[in-house]
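The data below hold one chain only, encoded as structure tokens and taken in the form predicted alone.
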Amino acid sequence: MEKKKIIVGNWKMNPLTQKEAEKLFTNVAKNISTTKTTEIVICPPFLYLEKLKKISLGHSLTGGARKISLGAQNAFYGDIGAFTGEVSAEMLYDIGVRYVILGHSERRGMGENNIDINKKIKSALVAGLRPILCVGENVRDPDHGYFNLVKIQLEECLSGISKNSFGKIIIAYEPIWAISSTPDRKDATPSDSMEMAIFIKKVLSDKFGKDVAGTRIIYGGSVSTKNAKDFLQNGGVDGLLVGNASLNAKKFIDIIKICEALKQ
């Protein structure tokens, strides 16, 4: 049985108001009621999560809202305590969150390291969340050193994780040089994605055993309606992590429909 494809929308620090967040979520939900073979996750800012969960459980929409799982963009590794400004995985699970993005390049850019991310993954798993671990290189150097960087990210971030937990983890390959917010960015190709997906599977298999080689891998890096199909068909991935395009309901819906139309 093939793995389900998954489309994850990362809203980052958008939109500005709760009213806009509700409108965006509702617009997506109303247009995906027929989705059958694609998992959909939306990761809004923390303060919108509880309200959007209530909408997803409401009866005013078609079944679309109930097809959307909610994810967070980060989580702390403690459960409760003197950690000013932090939100724990336990708290997120309690309000209905089921996925969490960890190790995003923007978080790493703020100083987060592989050891921090490892603690967060373990905490998320204990709380019942499914971690979406982001890995990826800043540049593609001619000596292929980027492979070693991604290998270290995987090994350190996943250190001490039991084999039984790998079925709950998703690896998001996120080439930083292809992200829209990166200065002088370049377009990544499905071939770039395929190359790294194969490498990630090899690292997981070599380090953690063949049983974990089936871990889902998704691609994130300026995903759009124009390139979504190509990455899904030829990028060696099981889904997409969508940034800017997830803030436009029509574009995000179109990406979901592209995924849904592919043979699973």
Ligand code: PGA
The other form holds:
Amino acid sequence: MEKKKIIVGNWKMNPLTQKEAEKLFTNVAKNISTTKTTEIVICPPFLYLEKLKKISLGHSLTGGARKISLGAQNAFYGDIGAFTGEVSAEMLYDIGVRYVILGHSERRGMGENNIDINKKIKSALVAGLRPILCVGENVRDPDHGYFNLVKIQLEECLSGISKNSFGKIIIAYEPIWAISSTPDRKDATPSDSMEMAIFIKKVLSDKFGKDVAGTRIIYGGSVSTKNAKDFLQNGGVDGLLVGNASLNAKKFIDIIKICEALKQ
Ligand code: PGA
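Cool, the form predicted alone is there; where's the form predicted together with this ligand?
Now the complete complex, all chains and molecules, led by this one.
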């Protein structure tokens, strides 16, 4: 099973203009031409995907942009049809997108549930996209009920997915209480991440069989240049999902470099 490290930038609903999006993407692309050991994915708003794909194809001289894969922040199930306002995984694949974040807590907060996410994961896999499934608890209650919540998220979101597909799926553990946009947020520690990564592996292996225990797990929640190394070395994860810091080219590049400098 593939085990390359992966750094994913989730731009959320940023930046405001296409010009700024192009500038940010190009700045990152120009500085990562030596990347060998780390997969890099940038997930901008839908609207910018096609233009950024074109930029990446045009950067054949440095090769840097070509090393960045594009991801979407959501994709609807099905391919075409009467679903006003939605964009399908097939459409995204067609313009060169290869990853999709699904089940992000901000989308769950708008009403998306595990059943919706399950349908979206299945459609994404059929279309050829690699789903990045987000799971994570709101709070860490003293009775450890949060483990059960994550277990249910995993079991319901991944229900009916064949073992063979797990090599394409990435699980992002994002404790909501540690995400930068959460009011009164708190820092998660690498040991919080490690504990949950072990638990996620156990749930996957119990439910889907030992062979899926190698599914890549990444950590997200206020990842910065200060904590990236610690999470990668001591958090039991194969990569990072970076929100706020991915909007700053220098910080995002530094996080990629930190990842590349670590022994695989
Ligand atoms: P953050 O966002 O790095 O700004 O906390 C992570 C995310 O929500 O994906």
